[in-house]
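In the form predicted on its own, a lone chain appears below as structure tokens.
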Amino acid sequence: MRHGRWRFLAGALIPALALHVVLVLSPYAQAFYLSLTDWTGVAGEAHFVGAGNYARLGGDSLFLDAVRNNAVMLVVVPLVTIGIGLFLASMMHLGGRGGRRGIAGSGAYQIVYFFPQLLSLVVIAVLWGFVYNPNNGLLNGALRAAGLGGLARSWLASPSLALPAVMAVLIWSSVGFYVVLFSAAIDGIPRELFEAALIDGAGGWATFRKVTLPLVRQSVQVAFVYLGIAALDAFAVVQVMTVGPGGPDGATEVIGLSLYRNAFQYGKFGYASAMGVALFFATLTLAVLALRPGREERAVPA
């Protein structure tokens, strides 16, 4: 009986593990190996160059621009998205009269906020490319209609405005999902805690800071990891929306775009693999740092 159980477990697990190794782990191993070679993607042979590709990354000004832009996005996109998401979710649950209920029509608002999730990032980037059009775009048209024509700009052609314009699109496309996520987390908080805070005379900000935020912190940590990964990518939006792409003058260059360009336009698959490996470790570090505080707290005995 015991041998039969082990054979059953082995028969169930080994095929799944084999598929995981072949389809998931082996591409990573292959990328790590290629990052140490000069493979062009066409030649049958790849010459071992050691850490040469990684040394070149430090002197590549365009790659450093990409790292800088991704770092800015890594700070701005998660913080602004989570801030807006928490604010809207709190208003939908506690923004009504007396702070005891949500605002009227909060369910409908959740559906409306979630609409951008139904569109792919490419479609969103195309739509916002029309919105940012300097001549007949919706944004400049609205400014001119409001008598603020002096604020109309070439949003994607100005080096100082292009990156904020791209980040605004990433935030707009993501915030609806996190409103729903935080709403579900707030739903799980016992109502008595909010009522006790009201009886104690706590205002809306104090209730949010002392009751809501601590009890949805794990959801916020998960949101930060996902949004951080999205900010470290951003390839699709930059590729579709920006001039160059990556312009103007490298203002919206991101690591994913540099990787794509070196691999598929310049035939430098080895160098592009080094960029991919660097991006992999940056993403892994972000996830570990973001999730570690929660694990440490759960590990502390009561």
Second form
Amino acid sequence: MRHGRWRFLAGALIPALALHVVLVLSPYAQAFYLSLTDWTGVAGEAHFVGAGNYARLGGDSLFLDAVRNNAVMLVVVPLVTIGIGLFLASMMHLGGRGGRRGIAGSGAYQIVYFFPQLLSLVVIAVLWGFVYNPNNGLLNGALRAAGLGGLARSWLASPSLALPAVMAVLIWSSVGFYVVLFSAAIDGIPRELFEAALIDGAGGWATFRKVTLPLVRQSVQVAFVYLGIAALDAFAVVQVMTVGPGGPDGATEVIGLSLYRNAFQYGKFGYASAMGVALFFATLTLAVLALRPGREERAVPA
Amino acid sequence: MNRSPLPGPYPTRRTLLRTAVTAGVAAPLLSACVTGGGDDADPAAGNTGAKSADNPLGVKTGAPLEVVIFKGGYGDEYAKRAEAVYAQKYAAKVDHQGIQKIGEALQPRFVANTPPDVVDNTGASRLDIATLVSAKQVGDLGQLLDAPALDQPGKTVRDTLLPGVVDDGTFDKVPLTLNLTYTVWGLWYSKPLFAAKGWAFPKTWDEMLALCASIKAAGIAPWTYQGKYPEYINDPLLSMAAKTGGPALIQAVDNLEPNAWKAPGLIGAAEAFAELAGKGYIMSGSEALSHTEAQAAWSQGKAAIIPCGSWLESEQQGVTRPNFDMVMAPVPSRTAADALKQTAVQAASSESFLVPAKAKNPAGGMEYLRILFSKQSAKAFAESAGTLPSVAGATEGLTLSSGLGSVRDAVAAAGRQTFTYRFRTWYAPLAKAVDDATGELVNRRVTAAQWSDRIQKAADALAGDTSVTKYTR
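Would you mind giving the form predicted together with its partner chain, to go alongside the form predicted on its own above?
Now the full complex is given, and it begins with the chain already shown.
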């Protein structure tokens, strides 16, 4: 009996483990190894160069631009997305009379907010590229129609506006998903807690701060991790939408784009692998930091 | 013993995240096992035949040939026609692949040392040629260039090509690629529009500024450019500099000589384009337009002049109204003492064909190119593709459209005075630095002096980088 069980476990685990090693771990190991070489991507051999590629990262001004832009996105995109997501989700549940029903038509809103999630990121980037067109784009057109022609700008071609314009697209495209996520979390809060808050005379804001927010904290934490990773990537939107791409003059450069350019346009796979490894550690650190408090709290019995 | 075999939720999630982020980085490397040993045996052994007048490259009859063609705007019918000739002549089986993702398809095959016999290394996902060359993956085409041309008695293949074509494919004095199409860069306008307004296309920069003033007064933007890709506005700028400084300036730039980018010709040209922007002669918003958007605005008559290469006419088919009759003009001269004449044009060949160094049938590969670059084949290509082939006289006797006709005339007027910069192909990172700087220049965020300083800094950094293979001309 016991013997058969081990055989069953081994049979179930080993194929999955083998696939994991071949398809996940071995590419990792190769990427780590290649980051220490000068591999060009087409040569049959690679020469070991030690930490040379990593030393080079510090002097690559475009890569440093990319790190700076990713850092800005890492702060702005999750905060704003989660802020808007929480606001919309709680309005759909708490905005109406009695504090529990949600404002009129909230079901329809939930579906509408989710729409961007149905489009591929590339399609979103192309569409927003048209919206930002300085001459016949929707945004400048709307500003001019509203008599605010003075505010019309060349959104993607101004160094100070290009990165905010890209971040706006990232936020727009992901808010809907988090509205749905937070809605589900709020749905999971026992109704009695809201009723008790109502009886105690709590207003909308107090209810949100004292009841809703603490009880959806887990979801918010997870959202931070996913959005942080999206902000560290942002490759597709930047590649499709921006001037250059990555411009003007590095204003929207991101690590993923630098990596792609070095690997596939400059034939510097070794150097690009070093960027990939750096990005890997950045992402890992982010995930560990964001999830750690939650884990400690779970260890303490309620 | 009853510990749960399932790992906790956090490690699982973290593993998933890690996978998702780096899989994109690692995936292309999986197929290419660089760590594996190389094969030193000559893959072409036993695949050569006896040379003769009819078979100057010594192709072995019956040896199979594998051809990979970029199937882009020109299709791949032209390549199949040459393959049919080859198959018949050598009773060989020709394996043809017409694909678009050349890089993705061939990278693992180069790494594994089993490349095809002929590669048309073209398109957005082509392999970086400088990288291929420095990895010693490209075969010497010297024998092919010295072989007699297929259908022009008394001439070698080298003799039949337009000026600069051999140089374009030469790395460290060895010819490694042969380019099928001939591209000329210049400034485009609509001939009927200029005729109706009584405008003549300027030959000097002062005339250009005067013309721009009258175009602007007529309510049309004088210039637009493909702002999303600043290399388009680079071409006329660097052409103007090349005309002022002549071959010496181009050579200094390409050879990464100290202070090459501070030459008066380059600074003068940069000042000219800064002036163009400063006087408001560039259509507002151009800096954010993609090539299709800017070219559409030009085709709709919102702007009078646009810089582009000779592919513009075929690219604008379907967008341009009939009787627009676009023509290409050479870039005006900046000074009266320019080293090159005003009709000199920037011209380079592209659609680059190569025979891999590790090909199984290199003689067959070169013979295939000899057939493809014959006058008859080039003429058929010109007719179907609507572009200039790099074989001289290939358009003789053909009725050409307005744009292509103007390109052919520009090449004839330039004579031997065609020029091209090689740094774009040799040093892609420098090309990026130049594009970024020029984008800033024409948006008036840097001055001509700052433009030259920052490019010089990038060129110096590259010159001092021992990990980059250097070329000279």
